[in-house]
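In the block that follows, a single chain appears as structure tokens, in the form predicted alone.
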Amino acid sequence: MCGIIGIENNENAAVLASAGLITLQHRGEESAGITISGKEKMKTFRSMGLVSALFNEDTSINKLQGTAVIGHVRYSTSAKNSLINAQPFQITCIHGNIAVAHNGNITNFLKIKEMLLKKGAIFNHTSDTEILLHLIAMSKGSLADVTAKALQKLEGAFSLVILKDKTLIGARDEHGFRPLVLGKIGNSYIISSETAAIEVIGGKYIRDIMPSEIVVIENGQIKKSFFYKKPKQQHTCIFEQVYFSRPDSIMFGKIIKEVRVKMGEFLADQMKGIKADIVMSVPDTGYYAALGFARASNILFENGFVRNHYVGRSFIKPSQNLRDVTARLKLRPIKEVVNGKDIILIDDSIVRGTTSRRLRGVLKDAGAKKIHFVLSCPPIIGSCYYGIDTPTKDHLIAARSSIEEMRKYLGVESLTFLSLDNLVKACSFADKKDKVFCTACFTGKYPTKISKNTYKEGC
């Protein structure tokens, strides 16, 4: 899971971007980038690490001239954490300098990648986003017509924007696994992963860029807006709604917050006659869930963890005992709260169950006397191939675990999971229902074929 940005036609661009980006920062902390465009011949900055350290003397922002940016911040859906992979990803072609920035997951890239090589492709990075900007410099026209040859050719998952001078792109693909909105600031455009970014930089949502959508913007016109291939059936991944996309930006015309306490309020129903002195969250994506829990139930809701917000989310760290050494820094429960107290605890999601485990002991420490665990989706059983790092299916705990057996390995009075149908109702109109989204980590069914050579490693 990444973040990306892009913003064409402003003098303040990289100010921005850089906004824009922070704004972002909870989809990747691993690494982060700028490029720009516009002024000067472009140039890529990138650093490991959070936004704030792209920026130092050298690379002051207010020094970044420039109308055209392109960003991005990631983690890797791997282990190949290092500065090489970091975007946006820039080249000298035939059709001139060009960078990219990606989310999401080339499923095909090895194939693609063999392919290349035949021809003579030199590969600088091991992250398959490289192959379209291969597949671009290979071809001839215009940009958006070689952009649009070379979308035709990847399967997966992704939403991108591409940056050539002026001229800023973003395009999704054909199913729109990974969100990707269209908003203005003034006479400039924007293109970002959420709505949230663009809003925070004072900027005005506009609409989704569709699935299979091509947007090619410049001089702050939209000069063409076209579908590169006939597009499939949406499968927009319904885990941005449960944990990764913040709850201030709005999806499916709704506001993210809102989404999460009707799923609360659903597991309320789904628990009636449940008894327990307080609800509390698991910080911070259980919150609003837990928020519509308590006031479906008439149960008293508290804060019983101080959160430090200093360290990053856990569940995006590339190797478990990073993840482990995170969450004992992240939570401590606060005594007062959860002494002698029955508690229905709330968070989004189990993947791995060391967590989760390692927080009913911090609380029972603490003096809980019984803890509810509640989970706002259904048990994940199946590995993700569009962007999420979940584990192979011999690493998640649902997919060898009976609930029973869940709930005794993690040594809580009960364990209840969010159902399917309630999830796909809380996040969707009630019309469009499970036809909008990809459940396949929930499900195991894939909305396209999977296969042993399928690429999994992602931006």
The other form holds:
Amino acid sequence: MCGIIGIENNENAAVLASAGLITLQHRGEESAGITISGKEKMKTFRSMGLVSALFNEDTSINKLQGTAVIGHVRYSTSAKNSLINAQPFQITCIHGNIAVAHNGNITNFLKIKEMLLKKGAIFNHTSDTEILLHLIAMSKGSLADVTAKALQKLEGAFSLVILKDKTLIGARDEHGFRPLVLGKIGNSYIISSETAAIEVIGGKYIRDIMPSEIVVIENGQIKKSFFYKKPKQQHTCIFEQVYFSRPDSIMFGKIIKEVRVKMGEFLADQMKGIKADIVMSVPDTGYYAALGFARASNILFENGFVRNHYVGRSFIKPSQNLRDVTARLKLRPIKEVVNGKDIILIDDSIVRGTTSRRLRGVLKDAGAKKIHFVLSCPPIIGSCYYGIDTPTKDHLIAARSSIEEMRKYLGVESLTFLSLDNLVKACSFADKKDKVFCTACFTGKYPTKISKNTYKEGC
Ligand code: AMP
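Next block, the form predicted in complex with adenosine monophosphate (AMP), ref. the form predicted alone:
Full assembly next; the chain just shown is listed first.
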């Protein structure tokens, strides 16, 4: 998963884009980068780690001259966790200097890469995003035209920002898998993965960039906006609502915090009559669902974990060893809260089962009597091909075990998942019934054709 941002026509573009990227940091902690243009020659700065690691004495953010910026935060699979794959990617080609930042996964990457290799293309990165630059470089016309021609060849999930001189382009795949929104600050447009990044820097959210849409922005104006392909039925990732997006971001007109509270209310309804002393959340994503559950069930909400904020998201660390260490560091139960209690513990999801099993252990060690483990989404049974780094099916605990088997493995008194119907109900919006979500990780039904050649390790 990744986060992207673009700002144009602004003297403070670099500072604003960096603040926006920090707001999107939860979407990727492994590398960060920005590309700046509009005054001096286009420059790109990339580094491993957090956005804060991007700048030092030499690359002081205040010294960056330019009025147009794109930026990227990255969260990758282990094989590709290196500076060479940090984005934005910048190239020089027949059209001049161009940079791109991408969130998603181009599923026909391998096929297109092979075709490009046969034509003599040279690859610098191992990331799927690079093929887009090759396709742009090899075709003739305006930036908007060559971008459209390139995107027509791509399949899968891609929300993109592209920069050339003072021109900023935002584009989204035909299903709208990953979010991409448009905002404004003064006379400058902003493109971002989430609305929160627009608001944090003082901007206003205007609208979503639509599936199949290309928006071309120059000098504070939308110069052109068009569909490069007939949009397909929208399939925006429902896991954004469950886990990935910030609770203060808005999706389909609803603030995600409220959607998560609703998930908790539906869970309370599914578990009507359950007796417990306290409702607790696994920080941070389980928080709002736990709040909703506590309110709806009239069971006391308690904060029973202390989270160490100096450890990244445990899942984000690429190797299993590191994941275990960071997970142990991350959450510590407060004995005085949990000792002797029957607890309803709410997290957003179970992937491999590692976190939940460990949390059950630390809570029991701290004296918890009973643990009812509750998840604000259905069991994850399918790997994601559209940009979320879920492991392959054989590593997904729910893909190979029944709920009762999982309950036994986790060692909890009961195990409850939000039903798919209730999840969709919590996320849905009354006025736009034509939009639907991608729920493939819960159903195994993918909106695009998946075969053994389908590429899965995008950004
Ligand atoms: P696991 O321990 O493998 O079952 O992972 C479950 C935990 O990872 C939950 O606490 C989730 O909040 C978190 N999580 C779920 N999906 C992802 C993801 N794609 N990336 C990072 N963290 C995730």
